[in-house]
Amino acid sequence: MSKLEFPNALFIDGKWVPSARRESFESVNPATEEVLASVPRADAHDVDLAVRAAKKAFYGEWSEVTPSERGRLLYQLAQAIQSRREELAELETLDNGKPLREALGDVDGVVQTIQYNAGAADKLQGDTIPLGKEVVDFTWLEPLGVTAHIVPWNFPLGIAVRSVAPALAAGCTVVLKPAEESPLSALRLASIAKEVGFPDGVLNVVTGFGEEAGAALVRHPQVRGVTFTGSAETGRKIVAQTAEALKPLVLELGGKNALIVFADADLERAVSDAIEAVFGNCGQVCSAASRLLLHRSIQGEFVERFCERASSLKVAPGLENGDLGPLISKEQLQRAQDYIRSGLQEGAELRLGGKRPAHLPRGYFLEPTVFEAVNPQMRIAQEEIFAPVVVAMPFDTDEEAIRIANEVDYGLVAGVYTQDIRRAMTFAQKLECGSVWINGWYLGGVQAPTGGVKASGFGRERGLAGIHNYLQIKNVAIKL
């Protein structure tokens, strides 16, 4: 296929300003390693000229700006997403390999989070504060200022629009840098932005390297928060980085989710939602079911039920709508084929997959995984590997499942399949993780919040919670 149609710059003020050193790296669709578009590749120079300009529409047009006003742009901004659906869900396929079926769902999801975020605008307010007659004492909720967003690849839009459409909601400014991988969503966000009205300088998208254009924006002295979704050992850096600033600062750093399977379950329903839990955009989904817990008495019947359906799934090219798409690079196919090795090493028995699928010679393809006798102690049931490969492991006892669940580094969620719902409570308080699912998978919605504990992050998104997350309190008193 050519080359797609996209400008070579970056988007500051308003405007596409090409790098300051004339510098691009290239974006490739994961399915046929063809070169899909140039991009520039931002520095600290360009990530400067970015942070000012957000900072000129914080303390100029866009603070007067009123809250339902606000709110007006960005429901304008998810119905002119809304009307470009198929066009930047093909373009999301593309750029990352998914099934175009789901990059159908994620602008669905795009568009669903923008009006949310849209309609809480106006209605971000304080307190009063009874401290007696003579002093009345109230707060005012105020955006940080300018913000930073630096987002993963795994679903681009869909994570960069998720704390980008709160800080637009609380009156912040944007500097959003996406994932070298995966950069067209945004630029093209950036200019439909543009079109509904948004004042110059209030988005603005520097394309680039995380240890160029990500770690300046970082450590800009006018950005008043960061927020990042990737990998722990990124995310241990960033806050490194941003400690001495005292920046605010949300991370999502990815998991080692259990599904947890007891023998009065639904096991049809367990293995379905664990197939799209194990497998759903190529297992490249940090709250991916990677570790099947499953009690010893059903145990086999629920394996063999979950390899046959998964030995059937198509893998394709994301515009062929298969099960699943590729892997998002070389790297990352590469990455998932050392942690196979390591777990035959290890002496776990590949029960499914493990190879490329032998009609897809090109592209960074893998076939759906399943291990089994593997301790909870080797490495493919302790690391994250990103990838459609899955650990199944025994249990026993409730206590047995609830210390293998929680005896990894990550904490970001949690399923459990029982009809017991006093076993399920006690699960929920007991796991160790920031959201637990009872009897389904990705519950919840743009109106809860999610995030994790330990190794997989903190802070909270999506919800109202989200939303506070770029909002400050100041407090007023008067003496009367």
The other form holds:
Amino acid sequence: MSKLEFPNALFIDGKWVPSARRESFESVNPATEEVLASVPRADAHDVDLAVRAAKKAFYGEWSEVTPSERGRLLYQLAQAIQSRREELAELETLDNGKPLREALGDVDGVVQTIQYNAGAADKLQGDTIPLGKEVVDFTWLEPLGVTAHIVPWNFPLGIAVRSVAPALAAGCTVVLKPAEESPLSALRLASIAKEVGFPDGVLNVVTGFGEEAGAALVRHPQVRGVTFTGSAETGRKIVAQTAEALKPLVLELGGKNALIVFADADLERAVSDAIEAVFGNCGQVCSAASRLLLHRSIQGEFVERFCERASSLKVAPGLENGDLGPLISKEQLQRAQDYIRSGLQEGAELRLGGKRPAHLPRGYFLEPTVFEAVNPQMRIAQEEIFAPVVVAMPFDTDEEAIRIANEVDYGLVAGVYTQDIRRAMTFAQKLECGSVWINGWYLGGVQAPTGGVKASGFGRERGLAGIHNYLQIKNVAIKL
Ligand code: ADP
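Switching from the form predicted alone: structure of the form predicted together with adenosine-5'-diphosphate?
First the chain shown before, then all remaining chains and molecules of the complex.
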């Protein structure tokens, strides 16, 4: 596949502009290791232009657009994306590596997310507060202003839209910085937003490196709110970079999520959900089930069935639509291989995979990998690997399962498989995480809030909570 036709330009104030220094970097197809496109390497100067454009639009044209008109524009954006579903999915597959089927699902999710926020745009109401006859007290929900959106590479368009759509619905203007590994769909989003009539400056996209463009963006004094999804390490840097200016933050920082299976569970359902939860998006999902906690009585059977299914998964370039594409980059592949080595050194038993597939000499592919006899304190059981690598651990009692599930730094999601409603609800209460799923995985949709506790971050995205990230309450009191 040769290079794609892409403007080597940033999208600022409704126009395509080169970076001030005219420097670029290359986006690589992880299935072939070939260059897909060159995109600008923005620096602080470019970021400043984008933020100024967003600020001008916020106080200017965008402030004249009524909430219902904002909703209509978002609906039009959703429709335009829907009508270009295949094209966008293919772009995402080329840039990120995921199977086309998954990329199509992502685009469908993007459409739903934008539609949800479109519908909410004119329903963001304040309260009236009863203070007696002498005072009238009410609240307005005001947009924050210019918001920065720093997104990762695992769902380039999905995670961008997850925060950009509610910010726009709330009346903010936006500067979006996609990840350096997968910048292309964000640029395409900008051009579609322009086509459907978003005013200039409302949605700006700057491509560039995290430490350079990303840091400049979150630090910019005119940026009034920051939403970040990525690693905990970078999340901590973002907190530090925004501490001086005390900016509101939404941080979603990964997980080490436990899928817990009891003896009374529907094993067939648990195994097939686990396959999707572990290997979907090649394991590069914050809410992947990266730990399987299995009741000792069914551990053997579960692992047997799981490995049988996993070994039949097809690893292939995303355009061939197998089950697992490549990892996003050479660095991520090496990182996963380091973890596999560490697991073996610490004495875990490798049940499946662990290698690059022999039939794919190019591209950042890795076999579905399953470790058994894992001790909860091993690195592979504690740290986020972000690859198709899962660890299986036995437990004997409910208390032990809860303890193992909670004894990690992260707290994003957890799942429990059991027919016992009392046990399920006890786990829902005791698991330290933002979402608990019972007898299913990846439950909830664009309407349900999602986010983490502990090192998984804070703030909630999706649902109405996701829109309130971009609104601040102003209380107005009138003495009669
Ligand atoms: P990973 O380590 O998995 O590549 P990161 O969390 O570093 O993921 O990256 C997620 C996003 O954060 C990317 O868009 C990246 O460019 C950006 N980023 C990285 N470092 C910083 C930083 N210091 N300030 C702002 N954004 C950053």
